[in-house]
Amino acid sequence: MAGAEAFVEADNAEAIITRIEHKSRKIESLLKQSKPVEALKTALEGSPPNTRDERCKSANWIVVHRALMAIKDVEGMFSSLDPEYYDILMKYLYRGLSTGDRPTCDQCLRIHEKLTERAGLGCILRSLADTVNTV
């Protein structure tokens, strides 16, 4: 159980959901201002939530998904996205691919291709091997 103490107890899941809802409102505001890359950065900040509660993970995925789907210029996104976000973005791309939803998968594959070109195969390996930070 080493490392289990790093995860938030289920009692605090409501507090995490509240933070995710606040993040969601901020993302919607950024998207209305036509700032999809800033929305994606905001969505990825503090991700994944430090919990094993599936409600929190699902709520956070919805926020990240909303930002991902708003990206139109994938090349331009990477000129503004810091490399610190690459590994966590890759984890969310795989979550998106697992949905089986055609538009989501198409977008995730477009971003995956460019992310792999930019970050290399190590990004894929790190996201798959990281069993602590699950999305």
The other form holds:
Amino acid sequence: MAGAEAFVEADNAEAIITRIEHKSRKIESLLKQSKPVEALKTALEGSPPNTRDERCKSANWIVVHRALMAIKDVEGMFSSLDPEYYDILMKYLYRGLSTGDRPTCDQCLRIHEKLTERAGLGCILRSLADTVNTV
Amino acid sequence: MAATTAHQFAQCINCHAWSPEQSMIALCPNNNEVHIYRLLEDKWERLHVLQKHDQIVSGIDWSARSNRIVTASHDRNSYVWNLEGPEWVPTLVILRLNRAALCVKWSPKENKFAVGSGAKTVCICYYEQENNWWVSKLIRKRHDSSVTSVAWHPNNILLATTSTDGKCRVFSTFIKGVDAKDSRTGPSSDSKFGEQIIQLDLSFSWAFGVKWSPSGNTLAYVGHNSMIYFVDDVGPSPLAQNVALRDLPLRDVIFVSERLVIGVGFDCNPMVFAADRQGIWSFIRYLCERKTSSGPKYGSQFSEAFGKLYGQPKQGLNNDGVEHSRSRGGIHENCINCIVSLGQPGISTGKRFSTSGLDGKVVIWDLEDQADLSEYL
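Switch from the form predicted alone to the form predicted together with its partner chain and give that structure.
Now the complete complex, all chains and molecules, led by this one.
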């Protein structure tokens, strides 16, 4: 029984990885067209918080990271990023901060400040308090 | 101003409850005692100190009709206090817990009370006439973590609980010989004691502060992830809504009417939620106007830490988007952890309620002159 579940999970993980690869190509093309916000939205959409597979989470973090680092104008980004993305973006910002990588942290802190202004402390609480749907 | 009176009773108040005619208040000043005060010519006078518990008192409830006080404490016991002459006489209720009792509530008919505990259990206690003794019946093995709050449905049978496992559950507490058969209505009509009616799996973090609406049709509870949940049609096919908050999480809620909910918590200022004609719940506003004083802007320790994070405490967070003046400009100066409805006897809700918190104040609020909220009352 447990074996069957693990199999389903692995099968599911493969599907998620394929989807992320597809997403990655789309993001590259959006970045070439200098649409960084569209790229970030694509990266955040369909993030796999429900799966426990670390591979999927890492794969999606890589594409989000790629889109995140391409953001130059943070204020401009928020004028076209809808509030429904705020909570998931905050989770990825904390993931970025946990890497300890200097340029990533700089970028995440810059976005974090603006995001907190917009989404409030509640957004931070939701990303910190949720231990089930991690990114 | 929605707040009518505020009084500093102690350094910190865990919980409070009012006497039936609301002339006296019982509160726990963050120790093992319960203090009872009475308002005498604009001065609060301490009448009694109830000393029987060994550890912090975590819950107090004062029954409206029978004038009995029940207390629950971290010492794992409850006492039912009866006023005999000038003295409050305690009766020990052995809850049979191996962890702290965390909250307590009288049932609407006052023939039972429920205690939530850190032992992942809920105790339903009732009086046995022949033994002159309060008996505790446990609902075990249902909660995966501490029970933080309990709320009685108006039908005296259903009990809602919230737990630090993030779930809100509804149980039947039908006890043979205590509850009459005809009082069982609706989905609970053929359920036995301890049967779980529903488990609501909406929150992914600690859940607190559950309450039923006056009719018992709607349930509201809060999560530590800055969310509040509203559940209609509690039964086989519930309708759930959640509202995400901009600010810090709530600790407790009350229904003022079927369509108006007040939430209190770490933001030190009561929040008003209301349902529109379609039954869609949303955040309306803070009850206390924000004062834009030029004084220290950072009320909570949280935002002070925030200033350090960005190295520029006065900049960035200081614009209209995030305004942290309310905790200092408001009436409460620290987390509000208890809210009690001040209804007239017989009417389950009123426009008045009281709040107490870690700042040691009790504040009485009145929604009478809040014109924009009158349509929801």
